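Shown here is one chain on its own, the form predicted alone, set out as structure tokens.
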Amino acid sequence: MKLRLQAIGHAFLGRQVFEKIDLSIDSGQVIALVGPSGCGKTTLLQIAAGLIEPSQGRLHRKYRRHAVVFQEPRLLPWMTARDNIAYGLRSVGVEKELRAKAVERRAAEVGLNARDLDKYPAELSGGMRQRVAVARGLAVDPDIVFFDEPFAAVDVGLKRVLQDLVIEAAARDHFSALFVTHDLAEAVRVAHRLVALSGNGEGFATDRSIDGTPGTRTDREVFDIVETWSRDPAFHELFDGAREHAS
């Protein structure tokens, strides 16, 4: 086990967003967090990095480092894509040499060109940003990663091109993850198991694992799971949410 949630709950200006979360995530292990918008999805991802205190509960962590990746970039806008990416190695005290050993090697694992490396944010477009944030998340060789809907802004195409890196990273690194979404399509592509958390602030609506493997499920069994799962009561909040949304 790399990290355990136990009896978590957390409030926010007086209201309740959930209690007695328990969650357990294990080495290799890749969990996505589903749930209707409002529900507190990524107030937990929070909780879990470390970013915010909860209020109830308590956190036990048994890994060397963490990184997370969220819904924007987050780069700094005065580094190029070479120093953002070398931002966490910086700080952890990792030598100029092996800083830009490890910048290469991430920049060619998420698609990037080496004459990227040297441009700044501004130069970039937003899917090259989203990869450079990957690649500085994964430059510290993390042993487990906390994705914010990393890829909520990106087109479909692009979209299936990241889902499939951090696939191949998750498998190829071994590092846990959790991975909040509002697609359960991506939670089924990219996870071993999927948690759901309930809008009604009473913890998690469901929690099952995922037939087959993240990479090895085909588009077909993906759409399978997912117009099952749009049967099933456990789901109704996350897909009359999205029905709402669409109206």
Given for the second form:
Amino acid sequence: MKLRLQAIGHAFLGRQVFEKIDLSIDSGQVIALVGPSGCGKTTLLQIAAGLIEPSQGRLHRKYRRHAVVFQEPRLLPWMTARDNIAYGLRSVGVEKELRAKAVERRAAEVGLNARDLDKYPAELSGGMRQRVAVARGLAVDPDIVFFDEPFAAVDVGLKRVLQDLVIEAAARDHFSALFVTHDLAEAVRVAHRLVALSGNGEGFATDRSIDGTPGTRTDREVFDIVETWSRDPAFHELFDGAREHAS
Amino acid sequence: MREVAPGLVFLGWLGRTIWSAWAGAAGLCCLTAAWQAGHEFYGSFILPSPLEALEALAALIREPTFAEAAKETAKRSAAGFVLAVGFGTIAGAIAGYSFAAMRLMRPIITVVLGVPPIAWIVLALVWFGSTGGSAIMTVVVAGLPISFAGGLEGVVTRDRALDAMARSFGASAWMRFRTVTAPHLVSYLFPAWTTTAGTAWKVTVMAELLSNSGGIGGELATARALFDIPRVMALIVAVVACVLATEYLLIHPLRDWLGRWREAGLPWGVKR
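Other form of same protein, the form predicted together with the partner chain, not the form predicted alone:
What follows is the entire complex, opening with the chain shown before.
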């Protein structure tokens, strides 16, 4: 077990978002966290990543380093892609030569050209920026990675490529991950296990493992799982909620 | 391609800067033409011609006392600039981070802004007498609020999402300041610094003139007493040249160097 959330609850200005959340993430396990919009997925991720203090509950961390990949790339505009990837390493005081090596390796892994490494974020396309953000996360050799809807803003084709990249990296580096998404198909593609946060603040609506391992599921299998689950009452909030808002 | 770049990039930048000086020179020529027209209308006593002023300037530069006076003024305005910018920026940044400090300091700055610089000169004369101290103090008082405002705005508008990113990687407060806040802050500080650099020269000359404490201001007082108008014009041209030199030789190159990343985002053809 890498991380355990125990009876976590959080309130913003007195408004309870959720309470009594228990979740443990095992070593090498990728957990997808889904839920209707506004249910506190990102808040829960930020608590798990230590970016905000929960109002209630405790966190048990059993790892050295984590990394967060945000919805927006959040690159420093005044640093080149190379320096952005090295940022996490620099903040933990890794030497310059080692940093340079790690950057080259991670950049190649996420499919960035060596030529693009000396460009500033403004000179890169949206997809390349998100690749840089993923490389920056992977560069610190994290034991656990927190993904906060990282590919929500990229187009469908690129989304697949980036998902495959994460699946591949997770299998190779054996990191654990908490992957927040609102897309059930994405959750089924990348994760071992799926938890759905309910919209009314009453903890998880469901917690189930996904058949097969990420990367080996065919598109057909992913599609079938999503089809079956979309009729499942446990997910009705995820689908009906959207319809209620639309009407 | 980018590996060989540093030298070429510098040459390219230098070339562009010098080339853009043409536009500036054209503007200055228009001003000189107007000056000449004024001279022809009012005559040499009221407004000496640009040529007379330049001749007076050439004579002035050859005088050893002028070099002394200019050095004195430069020292005073530099000291005033450094103190104003240093204290103003630090106080502004602190106010940006702490609401309590901001609430306390804002009214003070408003009061300081409200007092006319001429009143500060009178006070400084009482406190420091006819020394450089009064000029320096006046520059500090005149320049500090601008840097304060720049520092405050820069820190307040820092990108909190980037700050959260840096925290998620365990970056220390100092590293976050250096890598996230400071580069953003700089874009707010440069306008303030440019203004302060100009003000520093002008206020120093004014304080020197009124406190009779030597420097270019002292020279100006003497020239006025002697009704040597071409010399007055020459001194004015010398001060303006100093202001321009500070801005274009010191501040602009520094700003361009720190803002390289900004230029990278511009499409080809829009650059400069």
